[in-house]
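Take a look at this single chain, the form predicted on its own, given in structure tokens.
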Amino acid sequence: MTAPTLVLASASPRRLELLAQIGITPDRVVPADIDETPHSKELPRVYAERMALEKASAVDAPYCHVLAGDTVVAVGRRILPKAENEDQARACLDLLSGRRHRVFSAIALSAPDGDVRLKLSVSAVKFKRLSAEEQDAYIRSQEWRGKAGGYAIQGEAAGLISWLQGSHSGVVGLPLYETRTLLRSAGFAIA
């Protein structure tokens, strides 16, 4: 029996690094190209799960398992954007400063037979109250660029977070416990 083939439906270098932490190297990386616009009044949990499922379905990889994920930063029912410019990043930091928010990290694994498994990790994160100087320094770091909620917990932002409850790897972008569970259930050899 040959080992299953795994396609990662993501262009994120962080997801590749996280998979390597549990001894998994995808056979191919094929980023999913989908519309990631939230639906009107869509809840963050529903949006994260929908994105993971749509990404897994969007990649044409017959006879392969397709792993896809999506990470959503939310304050209440509000989904924060992936910051693309300084104004967006600053708006996210203003909103996150001194308060708790949630990070929904959904993963979907599509099997060659069409079976799709879905898991969700929910974490709570709290930023310290950020001074103008701290915000300016973080904006200058450029780490926020393209990141959900305008921050990367695996970088300089780690020094601005007063506590985390949940999955650190989920906040980075791929909850490893849930990912390992999905891959093992699909027959991938993981120690």
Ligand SMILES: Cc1cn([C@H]2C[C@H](O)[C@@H](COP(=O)(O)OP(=O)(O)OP(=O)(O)O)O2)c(=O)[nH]c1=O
Given for the second form:
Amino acid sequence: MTAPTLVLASASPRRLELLAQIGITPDRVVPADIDETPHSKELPRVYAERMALEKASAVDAPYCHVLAGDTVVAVGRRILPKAENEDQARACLDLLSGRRHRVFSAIALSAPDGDVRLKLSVSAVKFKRLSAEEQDAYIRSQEWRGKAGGYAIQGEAAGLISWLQGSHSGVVGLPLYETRTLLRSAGFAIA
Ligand SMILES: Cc1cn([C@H]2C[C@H](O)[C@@H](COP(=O)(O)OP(=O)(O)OP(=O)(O)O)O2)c(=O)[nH]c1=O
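Switch from the form predicted on its own, shown above, to the form predicted together with the ligand and output its structure.
Starting with the chain above, the whole complex follows.
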């Protein structure tokens, strides 16, 4: 039997690096081009799962397994944007400062026979109360660009996060425990 072929449906270098961390190199990387606008009143968990499923289905890769992920930062029911400018990043930091929020990381794996499996990792994260100087320094770092909730736990923000419950890799963008389980259940030989 030939080994299954894996396509990573992602433009995120983080997801590729995270897969490499557990010894997996996809055969191909094909970003999924989908509309990522949340539906009105859509719950963060529902949104993360829908996005992962849509990304996995959007890539045209016959005879392949397609893996996709989506990471959503939420304060209560409120979905924070992927920060694209300083105003958005500051607004995110204001919301996150001194309180707990949740990070929903959904992964979807579609099989060549059309079967799609989904897994969700939910983490809780707490930022210290941020001073104006800390906020300014973080904005200067530029690390918030393109990140859900306007921060990256794998960078400088780690020094501002006082507590984490859940999956560090899930917060970064690909929950590795769930990913390994999903790939093994689909027949990938992972030690
Ligand atoms: C909270 C958090 C998010 N992120 C990133 C991971 C994701 O790249 C991004 C969330 O956006 P996503 O829509 O999940 O991913 P993406 O658009 O970057 O890539 P693709 O859809 O092509 O796979 O935020 C971090 O890198 N670190 C963090 O601590």
